[in-house]
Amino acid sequence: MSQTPRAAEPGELLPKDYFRRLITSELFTSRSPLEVDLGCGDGSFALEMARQYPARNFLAVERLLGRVRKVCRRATKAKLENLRVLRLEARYTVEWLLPHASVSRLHLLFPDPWPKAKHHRRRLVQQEFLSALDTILVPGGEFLFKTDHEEYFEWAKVELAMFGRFLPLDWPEDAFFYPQTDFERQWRAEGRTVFHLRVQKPTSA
């Protein structure tokens, strides 16, 4: 027997296809700057920053459909109609989902780190995902990433370096509007360090 498909959510990206690319009109109706933010959690993040910047669309991706429903009344709540969530797997979603040169930030906040070396294969940012990554970002667009590993901070700047595409960009507490993830709360309020990482698609070959 056939499952029904299921219902999306108020304010749910599913898109019908999930074997080829989406095209950008898929995603959001207006041509505002698209953000996503990769592994949203409880949603903290998008929210606060599709309140602040309503000239942008932002789309939350999650795995965890619990997470995404929640995120979804969150967003339904609040009237943010430049949000929508998207429930796939994170790797998945930039290396054949998303639009070319559709993105304008990424941003990939305390990811699992697979602290074990057997497991470092599994961390998102390699080779294959920075290349998908400068596929989809638009010239100009940015990467931005978080963790409070420093030894994946390390590994994900190695990465960064051997792939040789993208430009560093300063980071300053200051630089702009960014709110804190509710992991970064909690492990900063135990005293843990942030490490973080801000670079750029060039804006020409």
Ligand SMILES: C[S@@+](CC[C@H](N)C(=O)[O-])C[C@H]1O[C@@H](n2cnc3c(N)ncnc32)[C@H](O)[C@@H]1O
Contents of the next structure:
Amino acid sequence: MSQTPRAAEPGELLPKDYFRRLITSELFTSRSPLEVDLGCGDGSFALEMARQYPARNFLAVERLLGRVRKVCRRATKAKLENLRVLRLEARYTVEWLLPHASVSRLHLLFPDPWPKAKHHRRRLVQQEFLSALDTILVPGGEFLFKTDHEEYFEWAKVELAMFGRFLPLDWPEDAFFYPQTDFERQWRAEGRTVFHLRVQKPTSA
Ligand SMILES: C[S@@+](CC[C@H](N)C(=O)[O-])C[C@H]1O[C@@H](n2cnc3c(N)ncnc32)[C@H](O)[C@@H]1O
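Form predicted on its own done; form predicted together with the ligand now:
Full complex below, order starting with the chain above.
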């Protein structure tokens, strides 16, 4: 039995073919720098960033359809043409869908920490992901990561050190506009520490 494909929400990126890499013009018609918010949740971070930086494009990636629809509605209401939402699994998006050398910054903010040892292999930050990230980042592109989970933070630092291709960058609180995410506001309100790191792909090989 054939299934009718779901119609795209306004502002949603619904790829015609999930089995090849997108070409850049399928993401946005303008060639502005592209930033990706992986696991965007309620989308408040991506929405604020898109408002603040109209000369950049933002792709918010989220697997839950209800959240995707909500972010699309908010982006449409705010007339944000530089924000699109993709409903897809995060790892697949980075490993198989995004064009090579297309992303100027990838934000991974409060991803699931998978605290149990038997689930650690489900953590996003590990060698295959970092290798795929390396291919989709432009030279000089950045990876920004935040978590409240100290053990995952230490894990990410070890994985990045093992990968060895990215350079550490400072990230003082007031370095640039960077709104708190929905989860971050909740964690901070509970008095939890937020850990963050920022690394850069070298500008030359
Ligand atoms: C803990 S929440 C953080 C949301 C947001 N980044 C924030 O800081 O408020 C993690 C989000 O990632 C989404 N998510 C988890 N695993 C995912 C995956 N494998 N692919 C895409 N989205 C995923 C969840 O549905 C959820 O919205």
